[in-house]
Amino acid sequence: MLVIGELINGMFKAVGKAIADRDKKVIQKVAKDQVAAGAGMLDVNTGPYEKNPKDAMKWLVETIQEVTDVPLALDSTKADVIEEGLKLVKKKAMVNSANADEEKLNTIVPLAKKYNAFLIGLTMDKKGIPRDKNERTEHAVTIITKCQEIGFNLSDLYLDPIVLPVNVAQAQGIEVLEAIKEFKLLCDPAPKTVVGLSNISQGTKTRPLINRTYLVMAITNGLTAAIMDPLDKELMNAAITSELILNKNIYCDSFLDSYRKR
């Protein structure tokens, strides 16, 4: 499973301050720590309060790439902010994200194709969050169809079924798991899947346990990637062990350390 480190995000107080102050040391430490913990890609989000997000995105990409060569997931609601990062990346990046709204698809999918980037497609539209597996699947089909129309490589597509907090939308947890399974049947090659894992525990008092349990369940249902906190060692251990038991990795007594050193 691809672990996308979630911590370079201006929503986090220390990171937001570092972005505002253009403090390289803070950002570079967060980047290196996540990679050392097992992240195979780093999410990069300037946050909602940055006054000049295009310059901030450029600065973040350059700052991170000074200390690590892992690929970056460029995370913004604005296409021009994402493109500033795409111009600078040294490895194949990920665009985070499009959704099933026609205007958004017509902007973001061509952008991802232009820069040969991976693409996250959120299975929602301007009407809001889907109610169940069926609505998620309908949005997934819309995204896949647009990708096919413009010749975007479906093997580069990650569908996001939209995880919601268990404390306010408990019934949605199983709908997401069912959608992950359903998405695999929609096209050939099958689209990959990704979730923003920490959403499941938002507002709860037992966040690590809920995150860890839900990640194992999602992996069992075929999850391909997760935007998550790789510094949560127990969370990473659960992910690694799940894939071992599913026969995706070879067992050895030091399998946890071996995975992290790959």
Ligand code: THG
Second form
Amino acid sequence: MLVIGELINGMFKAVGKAIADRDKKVIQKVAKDQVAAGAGMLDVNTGPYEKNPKDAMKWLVETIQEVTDVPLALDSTKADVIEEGLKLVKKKAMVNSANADEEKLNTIVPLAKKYNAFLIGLTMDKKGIPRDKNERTEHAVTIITKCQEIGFNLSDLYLDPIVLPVNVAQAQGIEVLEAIKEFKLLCDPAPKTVVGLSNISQGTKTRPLINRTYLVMAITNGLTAAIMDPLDKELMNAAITSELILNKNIYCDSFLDSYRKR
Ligand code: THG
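Moving from the form predicted alone to the form predicted together with (6S)-5,6,7,8-tetrahydrofolate (THG):
Below is the whole assembly, all chains and molecules, this chain first.
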């Protein structure tokens, strides 16, 4: 599974402050720590309070690339902020994200195509968050159809069924799991899927346990990528073990160590 490190996000207090102060050291440590822990990609989000998100995105991409060359997922609701990052990336980036809204698709899909990036398609539209797996699948079809129209390679698309906090939207957890399974039937080869894992536990008192349990369930249903905390070792162990049991890696007694040495 592709682990996309979630920690370079202005939503986190210390990181938000480092972005505001343009403090390279803090960001570079968070970048290096996540890669050392097994992240194959890093999410980059300037956070909701940044006054100049374009400049912040440019600074973040430059700052991160000074210490690592893992690919970056450029996380913003604004196309011009994402493009600022796309202009600078050294590796094939991920555009995070488009959704099923017509206008959004017409802007973001061509942007991802122009820069030969991966693309996340959130299965929602202007009307907001989907209520069940069927609405998620309808939005997934809209996104896939638009990608085909524009000539965006479907193997570069990751569908995101949108994970919601279990404490306020308890019935949605299973809908997301079912959606992950259903998306796989929409094209051949099956589309890839991604979730923002930590959304599930926001506002709860047992975050690591909820994250870990949900990740295993999502992997069982075929999840191919997750934006998550790679510094949570038990979470990473659960992901590695899930893939072992799904017969994606060969068993040996020291499978955790072997996986980490790859
Ligand atoms: N899908 C896609 N992209 C996403 C998300 C998604 N990007 C953002 C988010 N969701 C995934 N990243 C995070 C990062 C942090 C948290 C949750 C998801 C988080 N933060 C603490 C909180 O809100 O409680 C911040 C507080 C703190 O510790 O300082 O939980 O779904 N495509």
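The term rigid core refers to the most C-alpha atoms you can superpose between the two forms while keeping them within 1.5 Å. Residue numbers count along the first chain shown, from 1. Keep in mind it's a predicted model, so treat the numbers as computed, not measured. Residues that one form lacks are left out of the comparison.
Novice: Using only residues present in both forms, find each stretch of at least 3 consecutive residues where all Cα shifts reach 2 Å or more between the two forms, with the core as the superposition reference, and list them in order along the sequence.
Specialist: Moving regions between the two forms: 252-254, 260-262.
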